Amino acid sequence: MSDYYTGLLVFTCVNIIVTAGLYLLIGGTGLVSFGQAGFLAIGAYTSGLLTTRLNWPFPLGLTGAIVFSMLVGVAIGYPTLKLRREYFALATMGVGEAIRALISALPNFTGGSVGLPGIPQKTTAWVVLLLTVVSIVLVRNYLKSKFGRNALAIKTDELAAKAIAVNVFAQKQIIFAITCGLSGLAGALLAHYITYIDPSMFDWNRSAELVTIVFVGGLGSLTGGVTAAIGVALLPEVLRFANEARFLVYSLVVLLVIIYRPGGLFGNYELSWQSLARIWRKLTGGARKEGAA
């Protein structure tokens, strides 16, 4: 595979890796982060000054990666989940900007504004995705299993869902810190693709393209969000030819989707083995009937 179908894969996989993550969070509860490129640089950062700084290998620098921007996560989400969801999107855009700030206030540390350079490239086509698949396997089973229920009714009705014994305060905490976790990952295989890093890389525009995938693949359909990932990082190479111009087609696009199909492309609907296999009996039963006359 060329350099060049490599990166376009792996960027397409680190969308799909964090929109996972975020379909989970406002699939799931209903709340949404418009801080999550902050949890990007968490990882990316994390696993780079490990890597380079320490000398760590890069399943470690990954490992680490995760587990600061789950516990990052925790740490955040312990104030601004008890507030109401329009209050806790507005509290998480400004934690985004925030630890954008303080990587940029940290010269000495991070590189600050100038960036992180000589992370390692260990990121390859296979691990990123490995990864992706792990990631997306993950938050449809948490979604099928009794936490996801618990979750499900959250976002449904709050009080119902304390009525029944839900602890509320407690699933939003674990869902958000495993989004977090999936942010982290995410950046750190993207600092280990592209070996350097600064700020401006992660700022506030990232942040609501990442929820804007998420609404326009659909609240309630992971494959909405893989399949949005996947246009969305796609469209504008498609578009490139069109230069400058490829921005305004790629804006115009979502807001089409955005006006008249208010659900998202996908709605509610979700891919799964049995629909594929009658997706595959009709073709090949097609197939057949025509081959037949």
Contents of the next structure:
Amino acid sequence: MSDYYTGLLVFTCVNIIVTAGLYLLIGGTGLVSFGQAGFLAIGAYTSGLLTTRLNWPFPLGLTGAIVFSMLVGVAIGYPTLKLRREYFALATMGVGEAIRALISALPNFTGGSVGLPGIPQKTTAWVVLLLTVVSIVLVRNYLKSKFGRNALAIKTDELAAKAIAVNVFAQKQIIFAITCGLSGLAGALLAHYITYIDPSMFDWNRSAELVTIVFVGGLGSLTGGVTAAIGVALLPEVLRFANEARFLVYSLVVLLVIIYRPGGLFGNYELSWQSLARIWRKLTGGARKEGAA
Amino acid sequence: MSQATGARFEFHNLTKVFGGLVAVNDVTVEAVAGGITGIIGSNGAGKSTVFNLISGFYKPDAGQVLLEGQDLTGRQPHEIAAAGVGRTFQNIRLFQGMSVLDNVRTALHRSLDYNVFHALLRLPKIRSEEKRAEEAALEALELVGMLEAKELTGSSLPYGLQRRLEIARALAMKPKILLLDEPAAGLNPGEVADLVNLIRSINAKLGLTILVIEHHMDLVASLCQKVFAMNFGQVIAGGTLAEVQNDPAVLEAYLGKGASHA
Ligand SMILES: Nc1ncnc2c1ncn2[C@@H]1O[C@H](COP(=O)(O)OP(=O)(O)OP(=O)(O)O)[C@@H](O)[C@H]1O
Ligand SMILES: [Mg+2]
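Moving on from the form predicted on its own, kindly provide the form predicted in complex with its partner chain as a structure.
And the full complex, kicking off with our chain again.
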């Protein structure tokens, strides 16, 4: 695979991994985090520093990135997850920017705003593909379990969820930890591909872009989120001739979705083996078998 | 599924003040163990607030809530529910968009024996546990006579069925006591009669201690062994319905207001 396509694949998969986690949070509990770029940064810097300063091997660097992002997620979640949704969104926005500011403010430790160069390039096409599939499967499994039902209950009616003994706060903590862990993983994979990171890569625009992906894809559809993540990663390539037009096109797409498909592009549609089989049957001429159980 | 004897449940001297308003004032009630206890009273008397205090949605300013002698006062709502207090809401609160079956299945989470790691990896255990959940959910739906509606969306149901579903959801938790806040509100006379039969059969089959807030006197008359009348946050009378209805304080309260809820 040429460098160009590997790069495209890595950026796309990084988007998908963050989106899968953010989808779990937004689609699951109704909470929106506007600070996920900060957690990408935590993952990128954790693994970047562990592998360059302490010479940890890449897999341990990734693990460290996931674990540390989750820990920060739990620490941030503890005071914020009890807030009303609006305040949670605001608080996470502040957290994202604070993380970025902190990285810039510690030049001796992180390289500051100059950035951290020389991160070993370890993220291959296969590694990133494998971890993307694993991330999607984990999120899907979570949503298909009793924890997924609890999350949906919380999103729909927190009071009623409490009345059936759902520990709302604990469930939110688990989900936010997973969301942040996946963001951290994505950040680390990115760092080990581009080999150089600086705080400006993880700014507020990036966080907003990630939230937009989930909303465009549809709050009831992981398939939609993944598709939108791919779209947003590929869009700059399609629009390379006019980088300035990128945000214009984003805004236009978001507007059109809000107006014509308020439930997101995919609504509640979820790709499954059954739906794939149905599509396959349609494509192959619809030879239907009756009565087969 | 049935219990030999219903759970003992009582609360003492419950008090709740909102700003300057004493919404619940020194309320003491001992429920009929394994029976049905009614709470009546005009609008704003503080009945729902009592339920919200029991189930932990409001913190009492004073008083004590005891389930089988266990002190539940001041605990979190989910802890109180886990301790065995099931409830419905005056304004039905279903999980909109979920199917009837899933509404009930959600309430079974505590009895499903697997953790987050099992769930993320979808270990084989999940399949058998989820199968068990489905069976238990169907059992709860059968109890309220809603098996055929299991695939429908909760919010698409007629009002009467939504109320039944809310009861089934509470029952799925296998509670020790059940709080019903105006279960007959908004129902037509035929539906009220069905509901009376339903509550009676649940009480008989499960031996469940039930507290019910109601304005429909015929429902209270046919179900409740003991009734408490509330007015302006206080219990003004307690006893059989006949005793309560003839109590001077109750007559005074109802006639004084010139309105009755027949
Ligand atoms: N969260 C709250 N904040 C302030 N006041 C409240 C609150 N909840 C209830 N109240 C007040 O407490 C009083 C009792 O209300 P409550 O809902 O318990 O009455 P109720 O007996 O259930 O009446 P209804 O038959 O209309 O349901 C009312 O005056 C109400 O306005
Ligand atoms: Mg009320």
